[in-house]
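The chain below stands alone, shown as structure tokens; this is the form predicted alone.
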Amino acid sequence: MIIDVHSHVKNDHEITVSLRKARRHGIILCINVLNAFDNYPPTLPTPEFISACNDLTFNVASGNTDCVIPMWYLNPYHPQEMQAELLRRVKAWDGHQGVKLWTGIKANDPRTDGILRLCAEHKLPVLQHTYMAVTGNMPGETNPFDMRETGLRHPDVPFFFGHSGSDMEYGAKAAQGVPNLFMDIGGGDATNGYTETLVEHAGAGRVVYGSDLNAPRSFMSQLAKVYGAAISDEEKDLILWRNAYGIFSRQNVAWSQFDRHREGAAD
């Protein structure tokens, strides 16, 4: 078993061949629907088109739940909103599921505090694209050492810190010191060395497995990372499934994706 926490789709021909590449290769993906209205979204999309969005989402999952975990996307430039949008959606499923918050506002933003709290009080992981430009940040997007504030500010949350920041070392020296800071291996090539940076700066217990898939990313460049890391089996178990396993099996659900999984995998 494989848990891909970061993976997006845009349309039903991305959805149809990341399912079937998932079921063949054993890969349960943490999905979010980036697409409503036939549009991608908008520098700050509305209320309406994140509720579209998880709506998309939340088909493909419930069409999929033996290999799909809902990211609920939020805007959180609209905190009032979103808040509301998210406990709707929690109500809404019995699985396992999780946050992928879009770069309105950076994830320090006080406006992302409700939604964080609701977050920790229901033990959802939040995936956070965390990046580091040659070229500077667009306005709302979080850097590694907003993450790492974001991560001290609400400690009871489990976040996925996107890309590891774009630059694995610097981000994973910020994630120091905050247990609650999981780096995502998503995106990027598959460059030597880049998994290893990473368990030796925060430990193979704090790495997870992302594709960014769709992005455009494939899972097998993203695999490379792991499986052609120069680390024990042990540590790569660890953050391809493992580590994401622990945080979702904290959830208390009426059923569990890992476990129609492996009752697929046994069949």
The other form holds:
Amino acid sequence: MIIDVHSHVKNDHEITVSLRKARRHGIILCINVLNAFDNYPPTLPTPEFISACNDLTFNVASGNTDCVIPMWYLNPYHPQEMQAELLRRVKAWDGHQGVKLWTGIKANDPRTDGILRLCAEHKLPVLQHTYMAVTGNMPGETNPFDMRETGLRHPDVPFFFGHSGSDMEYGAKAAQGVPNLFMDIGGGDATNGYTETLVEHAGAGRVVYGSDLNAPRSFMSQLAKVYGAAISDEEKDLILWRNAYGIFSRQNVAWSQFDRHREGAAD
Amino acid sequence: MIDANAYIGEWPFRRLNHAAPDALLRKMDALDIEKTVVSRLENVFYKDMMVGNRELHRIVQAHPDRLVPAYTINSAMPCWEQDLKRCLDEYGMRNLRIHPNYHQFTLLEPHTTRVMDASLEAYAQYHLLTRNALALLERAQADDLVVLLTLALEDSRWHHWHVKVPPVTTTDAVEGICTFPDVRFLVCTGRYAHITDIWRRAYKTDNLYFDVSRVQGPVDDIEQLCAQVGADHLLFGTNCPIFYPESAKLSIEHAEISDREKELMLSTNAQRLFAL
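Based on the form predicted alone presented above, generate the structure block for the form predicted in complex with the partner chain.
Let us now look at the entire complex, which starts with that chain.
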């Protein structure tokens, strides 16, 4: 079994191909729709836009309960509306679930605090995009320093540290001593040494497989970061599924719908 | 299986797995890669290309059945013609590696009309040594060399603070390719969007090939490229040791394409292009 904590779809073609390949490879997809209207999302999506995306996430998840975990999309720029949106989604979904925060504002902005307190209450892992671009980050884009501060401020929230900061050396260092930060390997080129660096600094128990599927990555380029890494098979198992399984298991929801994946992939 | 795009050597900014010849050969064995086309990675930064080329020649001489050299020439340096002559005469050079961005030359002809939009202006600093770049490609044509045109080594957003090197633009690549339609180009490290863009704008020349080392999405990337470009113009390449070589290998092996298309990409195209 593999759990992909970071995947996206935005149109029928991506949904069809992604689910077919996920089933073929025994991958449970934590899916988030960033744009239900099939193009790049706006800088500051409105609550209505967010809700439309979550409707599509809900439809994909409810129609594919054997391989999809929904990650509800929230733009913390609208804190009150997003808390209401989250409560509505959590109430309507009885399986494993999580949250994906949009990059409208930084994760350590106080406006995210109310949302993150709800996540702690409902034991929801939070996927937070992070980046450290030498060419300059986008406005509101969370960097590894911001992520570290957020993790320390909300110790009861398990965070998927999106892209591990992109520059893995920044991400790995920023996560040191913050046990609720789980390094997501998804996104970015399959850079040799990426996973070994994360394991060395954070430990294999705090690294998780994510693909950043369709944004614009593929399964195999990101799985190569695990299969190609000079780490033990036990460490690879932790990254591919055991760590994410442990995080979602805190929600006390049965895993039975994923039994096919738990028994192993078709190939 | 033949890896059409890899390197041997160190990188200034971090330790690399499989940087040394023995480590690369062990990795090739583990992945069932029979032969690899290699350049000296240090030549990305060295000013004297012959230091790296000489080392590369020594290494491939020890493993002629496994390693195929692609020697690097920087036509922005004085007397680069002498470097090329030595590689041709003494090393039997058949494959030329160029790094137009790191080596600060462009493939563009001086008189070429182009649209200078905001994104391109950032690269204007590289449009300095056009004449020498053209002269190098003319030599490549005269000597029937395969040109490995490397667009980038890694994501420029992760570069060192003081060494920010933008990738070669697809416009530069297209105009170089179109100026020399008789030269066999292997465009290395293009992303999915780069490859489809170059292919569309380069008049679908028969002499144009792409390695898939940096084709890492979307979910059906290889399938889409086979449909748009054709498997006969796509080659398995790893960009090792910068990238995990498993990325390209797994991407092709698990693609939903025919066995024939996989065979073309994994070996047949490289055998033909490099006359192996």
